[in-house]
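Quick heads-up: it's one chain on its own, the form predicted alone, in structure tokens.
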Amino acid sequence: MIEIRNLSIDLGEFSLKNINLTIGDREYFVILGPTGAGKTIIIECIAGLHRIKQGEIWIDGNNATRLAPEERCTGYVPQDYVLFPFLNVADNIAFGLRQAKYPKTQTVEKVKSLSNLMGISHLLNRDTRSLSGGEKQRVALARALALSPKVLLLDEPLSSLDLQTSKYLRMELRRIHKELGVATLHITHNQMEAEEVADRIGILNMGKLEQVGKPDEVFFHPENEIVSDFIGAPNILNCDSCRTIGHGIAEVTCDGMCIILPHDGGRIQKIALFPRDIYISDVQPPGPQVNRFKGTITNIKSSGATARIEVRVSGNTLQTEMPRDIFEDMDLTVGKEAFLILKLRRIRTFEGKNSQ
């Protein structure tokens, strides 16, 4: 496991402020935050790339604060992968093993097993400069895992990949983690990425750890406005009742609003929907009356290219969002009626600890 105790560091433009964090054995932990929050500094401190004057880093029960990087039993994949262009794929994976003077037969076997795990056996003789982004990421992961580290550190591992490759490799990261069980710290600015891979998430902002919890805990119970704003200030509604009305479909009642949503689990306690996923109109739109509501506009905020409109529906106040140019073409003013459509497939659910 990894334990960070009272870590503070000031590197001028970037800093950390009294970070305390424990990452458990076999846990997949993600630090999520905007660019400039200090995410990479945390990974670099654990890897031993910064001199720490205030605070401590413990790895697997040992104080690693003053240890050299090679003494820390960590595998580190930097954001740009840093593969050796003068070595082929097999030699990149084997590099650390050869530096540590592993026997040749053991090195060959390790390269074989890791290339099989990563699905890159067919690439072993390839020049790394000819690889795609996804292939480079797999090679970098194999190289980081070659020395059987106790901790795996991933610095924005999917940021340079296209959406389709990134989504696929999120699943692959979880598969590899489940198979190897190594404690993993993964940093990203992508909320969807964090939610799909993490056992727990830490929200970092301006060098301060604002909240730590399971993905649903952070999303449905943000501890402060900074966290809420970062995840998109979702509309969170408490559900008074929940009933199944068909295979994979449920109806919940939230303070007078009856909402239909896809669901196969237990009793839903809360639902959430981002403002951008609520359609608003000044006239009643045609179509079936599913998840459609009429309310009264209570507030309007314009900021840059976006307009946010608050609408009171039954006992709930919902925030909607639209491009400012579209808003200006509509007759939406405070006190007027507005019509809302909740996008069914965008509704998120929280069952809570006591769901049946």
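Basically, rigid core = biggest C-alpha set you can superpose within 1.5 Å across the two forms. Residue numbers count along the first chain shown, from 1. Everything numeric here is computed off the predicted structure, so don't read it as measured data. What changes on going to the form predicted together with its partner chain:
- Checked against I300, G232, D282, D255, the hinge of the rigid-body motion between the two forms corresponds to G232.
- When the larger rigid part is held fixed by C-alpha fitting, the smaller one turns through 19 degrees between the two forms.
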Contents of the next structure:
Amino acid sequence: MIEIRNLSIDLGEFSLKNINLTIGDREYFVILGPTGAGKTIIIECIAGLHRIKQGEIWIDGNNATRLAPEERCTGYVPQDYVLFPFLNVADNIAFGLRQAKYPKTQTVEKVKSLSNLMGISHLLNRDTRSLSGGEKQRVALARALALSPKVLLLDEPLSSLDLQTSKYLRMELRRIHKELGVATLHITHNQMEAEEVADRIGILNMGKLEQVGKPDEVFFHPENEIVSDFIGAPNILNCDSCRTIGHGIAEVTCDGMCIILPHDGGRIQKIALFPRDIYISDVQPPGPQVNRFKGTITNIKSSGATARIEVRVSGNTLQTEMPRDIFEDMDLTVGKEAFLILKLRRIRTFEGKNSQ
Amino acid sequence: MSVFQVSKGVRKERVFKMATMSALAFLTLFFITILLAMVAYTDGDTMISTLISEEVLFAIKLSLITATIATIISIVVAIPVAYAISKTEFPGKDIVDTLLDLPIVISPIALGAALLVFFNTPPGRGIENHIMRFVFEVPGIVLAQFTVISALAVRLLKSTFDGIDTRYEQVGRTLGCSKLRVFFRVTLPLARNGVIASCILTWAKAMGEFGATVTLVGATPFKTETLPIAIFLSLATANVEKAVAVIFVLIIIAAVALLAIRRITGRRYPI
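Coords for the form predicted together with its partner chain, given the form predicted alone:
In what comes next, the whole complex appears, and the chain from above leads the way.
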């Protein structure tokens, strides 16, 4: 368990202001915030890389505020992984074990079991400089986990990966976390990444923790304007009815709009969808008409590289968003009819108190 | 525009390339001419007989021994000094940094004279009388070489440490290493190529050191006669053949050192 009490630190360019946070024993906690919010400093403070003058950090019930990094039992995976280039993959993973003077046979076994867990057992003799981004991430993770840390600290672990690898590794991170059950603090600026992996999310802005909660709570009930602005003001629709129409599929009605979505839980009270996840067209798209709606454009705001279009559909007003250059090529004006397609996989659901 | 005509931009590009290549050719030819002049001044038999003469062999041996000792001492001292300047913030760092650069820009003769003056002060005389004699003695050669090359070693090693991302050390610490251990297990392995290159360069510089050495220990044949002093003594006695032979020894040593550095720095880690 990690407990941060009244932590404040000023490093000039970045700072933290009175951070209070508790992360549970088997919890996967994500700190989400824009670049420059101070996310990395939190992780570095927990790892012991900054001298703390105000506040305390407790790890596993012990006050770690004044402990050196090597005395804290944390597993740290920095951004870009920072693998030792003078060691091969196996030696990178074994590095901590050798410093702790583990017996050779135990070291070999631990390296083997961790490389199996990470799916990198075929890479053990490879030079780390020849690895792909995804492989480096797994090696860095195995190295951090070798000493069975009480806390795993992941600093933007997926930011330097391509989209496909990043998506796959999000699932892998969850799987590894589930298998090992180590308290994990993961920081990112990517909202989708945060929602996919987190048990709870903390929104950090300008060094201040603005809101902490389950992804759904933060998403559907932003506590202030900063959080609301950061998560991007989604379209939130209240559901009048909800029924299961097949295995893992539900149909909800929101003020005259009948929407089909993947869902396994209880009654859906609200659904939400970001403006960027609603396609808009000036002509009726071909194909089945599931989650496709005709409406009337009520407002258009065009600023910078983005155009925001409000469309009235039944009793709802939906905001859509598209690149400005594409918008200018389309025949979309206020008062005209437009066709909307909702991205099925991007629809988020909220079940009230029993939300998942 | 016909196929044989070229645009103004292409013409300017050619003029620029010609100008830089001409400068390169001039400088290369300048050094080749000097080398050829020395080759023309001597013949193979004279060269070999000079090289195996007792005096030249003594100079080679003395230079190898003193330069190696001075290099070892300067690298051992320069590693922590360079690390401290590179990675630690402290008040007056700029002043200390500038002070450590002074021996690079000050004339070696001035450095040798400063050492000579120091050994004429009470603390200097105390060292001479009770610890070790340096003035006009072989340890003085090592001291003079150390004074000249240590600043160079610090500068070279500092740039190596500057190039090492601090996060490697931070990761090492979270993996159980103390600050000292992380220095030996992470920082030094990362700096290995830089350290080797610094050793070679400072050693080559020590081999060629003359100004500080001759001022502190004089030029006594078969006593303080290093290779550069051997050249000086040969020219002083108008024995140009001997001077040329010793110059060739120094050129070969420098060429081998530079080649080795090129090989080593070509295999640097991407840090």
